[in-house]
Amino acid sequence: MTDFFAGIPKIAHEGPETANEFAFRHYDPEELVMGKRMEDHLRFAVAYWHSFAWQGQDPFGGQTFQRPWFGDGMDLARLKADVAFEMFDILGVPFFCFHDLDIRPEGATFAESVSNLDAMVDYVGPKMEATGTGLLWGTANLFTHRRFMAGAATNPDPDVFAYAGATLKSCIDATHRLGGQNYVMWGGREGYETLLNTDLTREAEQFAAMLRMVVDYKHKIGFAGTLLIEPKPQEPTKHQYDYDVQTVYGFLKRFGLEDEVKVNVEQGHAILAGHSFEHELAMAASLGILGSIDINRNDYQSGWDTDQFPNNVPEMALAYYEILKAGGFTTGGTNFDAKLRRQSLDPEDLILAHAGGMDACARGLKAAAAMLEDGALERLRAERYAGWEGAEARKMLSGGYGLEDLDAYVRQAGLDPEPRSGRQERLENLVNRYL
């Protein structure tokens, strides 16, 4: 045991009337929602990188956090893991997520870095077994080191491509050993800063070649988890190749990988792409590639990815509505890819940020379930498209009509269709009744 969280109690459900800030008001892991435990619906995970590796810097200021595990060496990496699992226990979260660089120190050579990772897997594994905490997903940091300044898989230097692939192998191995339920690929610098030095065709082919290697290796070692790509449109690059869900699907389809890979959708990234979170989730479900989510929010006055903890219940309700409608998570879950504000220095801040986010998600989930169980929204949606259930309409979609046939049909039936209301405000009012 460490003393980092000394005096902070385990967070338990006390109900919406409690005045105890160190309690859940809405998140009750045992509560049944649509016949399923709330914990099993939400499948919460803590992000190792923001909670334990991030030091509080931003583009205009340096480190603000002072944590006893900051620094190099395996002893500090083990201390970081000790604190992490104490936090998982306080919050009662069933999962965590990590990059390789989050849990191990960088070695002087590639071999030493992998050795450090293997040693930390050996250290973390027994903690997972003792606490029952699982690994939602692992991933590789292929964007922080200067060698990746021009990308990893899409780098113009084949030696960097090879180094990235070897790193991927070590991280997939670590994820497999720890029983990870997914493996995420976020191409933080897989894009370009200027077209003047970029070959788009070549870089797409490199990206696909690396992804094929990952798919092949997954099957070779018998990794049963889901492979996920996390879309993001920009930042730090001017343009990234995994811009949004639909772009990722187009890439997968182009290279014949659409049956092998799904998406990990982040709320903040959806906003940067000019979409809503529920749009990206609905699109992923429609395309059959919805895998998991990273939950956070951006500051509405900022134009960049601020990774704040979620607190907007209406947004959460619409997001979980799409997830529930798609059948809910299988291997995926709700990962808090969120970080404290750089002025929030205390250990209590770290606990309360997660507890508040978990409560917001729980409220959103319950509202989403109530909407879905009531069925009013789906009935009104079905009513809007009811005309497509007719024989002539079905014939239009099944190939029974050509343009000439449509021309004849319109003339013969004397069609002069009038527009019908989309009822947007009525539907918005309906959603608000559940919040």
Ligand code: XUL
Second form
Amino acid sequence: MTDFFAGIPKIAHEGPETANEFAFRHYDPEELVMGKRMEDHLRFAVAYWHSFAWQGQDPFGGQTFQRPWFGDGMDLARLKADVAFEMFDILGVPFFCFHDLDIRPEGATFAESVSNLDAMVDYVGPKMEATGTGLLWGTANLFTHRRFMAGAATNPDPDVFAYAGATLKSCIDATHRLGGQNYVMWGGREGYETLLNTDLTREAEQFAAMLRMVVDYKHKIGFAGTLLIEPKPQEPTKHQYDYDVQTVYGFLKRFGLEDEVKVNVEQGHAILAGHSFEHELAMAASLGILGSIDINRNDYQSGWDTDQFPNNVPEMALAYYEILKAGGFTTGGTNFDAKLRRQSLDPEDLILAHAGGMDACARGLKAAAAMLEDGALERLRAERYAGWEGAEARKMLSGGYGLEDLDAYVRQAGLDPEPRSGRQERLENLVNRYL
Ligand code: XUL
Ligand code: CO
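Take the protein just shown as the form predicted alone and give its structure as the form predicted together with D-xylulose.
What follows is the whole complex; the chain from before opens it.
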């Protein structure tokens, strides 16, 4: 036991009326929602990088947090892991997620970095066993070190491509060894700053070649988890290739990988792309590639990725509505890709940020389930498209009609369509009844 969280109790469900700050008001892992335990719906994960590796820097200021595990070396990496598992236990989260760089010190050579990673896998494996904590996903940090400044797979230097691929192998191995349920690829610096030095065609082919190797390797070692790409439109590079869900799908389709890779959709990235989170989720579900979510909250004015903890229940309700409608998570889950504000220095802040986020998600999930079970929204949606059930309408979609046939049909039937209300405010009122 470390003393980092000394005095902080395990967070338990006490219901909405409790005065205890260190309690869940809405998240009750055992509560059944649409016949399934809430824990199994939400599948919460803590992100190692924000909670244990990030030191509080922003573009104008350095480290604000002072954690006893900050620094180099394996002893501190082990201390960091000890504290991390203590937090997983306090929160009762079933999963965590990590990048290689979050859990192991960087070595002087590639081989040393990999052996540090292996040693940390040996260290956290038994902790996972002992606490029953699972790995939602692992990933590689292919963006922090200066060697990756011009990208990893899309780097103009083939040596960096090779280094990135070898790093990917080590991280997929680590994820596999720890029983990870998914492997995530966020295209950290896969993008560009200026077209003046960039060959777009070549970089897309490089990216696809690397992804193909990842897919092949997954099958070769028998990794049963899901491969996920995490879309993001900008930051760190001005033009990120994996702009949004539809762009990623187009890329997968272009290179024949659409059955091998799904998406990890992040709230903040959706906002940066000019979408809503629910749009991105609905699009992923519609394309059959909805895998997992990174939950957070972006600032609607900032223009960069603020990664705040989620606390907007109506937004969570619409997000989980799309997830439930798509059948819920299989290997995916709800990863808190969220960080404290840099002034939130105390260990209590870290616990309460997660507990509050878990409660906001739980409230959103319950509201979404009520909306779905009640069925009023879906009835109104179905009513809007009901005309498509008619015989003529079906023929129009099934290839039975060409444009000339439509011309004849409109004339014969004397069509003069009358517009019908889209009923938006009525639907919005309906949603508010469940919140
Ligand atoms: C960056 C981001 C990453 C990925 C994992 O914006 O979201 O933390 O989730 O690399
Ligand atoms: Co993310």
